[in-house]
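Taking the form predicted on its own, here's one chain by itself in structure tokens.
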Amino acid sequence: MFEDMKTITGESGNNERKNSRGIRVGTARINLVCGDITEQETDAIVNAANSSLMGGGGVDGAIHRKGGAEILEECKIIRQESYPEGLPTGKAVMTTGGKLKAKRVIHTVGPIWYGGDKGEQELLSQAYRNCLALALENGAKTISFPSISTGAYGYPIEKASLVALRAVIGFLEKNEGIKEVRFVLHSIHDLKIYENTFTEIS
């Protein structure tokens, strides 16, 4: 089902190339990486936030960094004028890229694991399709996504990689305009989960 792939638009490196595979969907094509995400050269990137939008640790921190102030300014304003309380779990939101390669940043909060119980494979689906249909509506036709909750949040891997192939192979089925959908993996390990768990479901 995956096919070996030699080049991907805007791939970062030699690693990023040789660790990668890929699917379609309809019009579109899913192609799973193991990279880092700064690098994407994607219409769009997803952040990995935290309700308060103002930047943290892991992919949060490393976007915030690398894209520079302009996007914590544009957080800062959407939190004023739209999110008072903070951006609610599995919400989406889109700022500019700022000094990354992709650029825009859409901005989600993926739900913490509480053992499974709390809603959690919900909101989680909804993250994955709120983000998509934001960059939909503004026109971009690459997104790149980190593998939402799995650090810091502590969503089990596994677990989560089946919500998030499900939403996105089932927004794609249903939308046309998207182009393509990369996940970019932390590590060699994580990729093959994402490669496992779609080969599970197919």
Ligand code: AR6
The other form holds:
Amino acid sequence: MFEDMKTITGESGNNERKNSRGIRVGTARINLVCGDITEQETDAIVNAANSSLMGGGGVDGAIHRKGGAEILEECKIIRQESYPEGLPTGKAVMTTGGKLKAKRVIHTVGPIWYGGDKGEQELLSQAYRNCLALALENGAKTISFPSISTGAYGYPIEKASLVALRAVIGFLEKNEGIKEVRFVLHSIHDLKIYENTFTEIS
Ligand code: AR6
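Complement to the form predicted on its own: the form predicted in complex with the ligand:
Following is the full complex, with the preceding chain placed first.
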């Protein structure tokens, strides 16, 4: 399963280290980078949204601010037409990327951490898998994820990184068509945690 594991070292500075750690799974590559999800040029980026789809803080706030009003307009239509009571945890929907470099935004709702015995692990895994399935259905070959649920929703990042990487690897082993899955971690600290988890499971 794991071939070609290497670290590519580039410039550093501004807390935006360009280092990228990656592995190949089948015909796809998983890369870990430190950066801002709203700056990624992948076909799709993932929003760690809430079930209202009406915006919020963290990744959600940054995506709506930079992507512009078109994203919220499409979210309103999705709410009216498909999810009048809100997007359930673990599900995913897609909108335009508006003014972002990425043409599409996939909005998902990660679980709030209640201590680990409320199905958080399965719901987080579902969120990643449903985003990847939606990307594939819509022809997106490259996709960037933030670390879903590990900010406002309080999921411990060591645990979340394991769930995230396992979910993505499992999906890529069963499905062909995605070329790159990029995890965009917002700090060197978070990147290191994902890198350690990567090493543990590989
Ligand atoms: N790029 C990449 N990662 C980021 C960025 C960014 N621009 N900004 C923050 N992070 P969060 P959640 C990291 O809170 O935990 C919102 O209000 C951040 O450091 O964005 O799923 C929604 O509306 C953290 O590691 O998402 C929901 O109500 C990770 O992204 C709620 O927060 C996720 O943090 C969702 O909470």
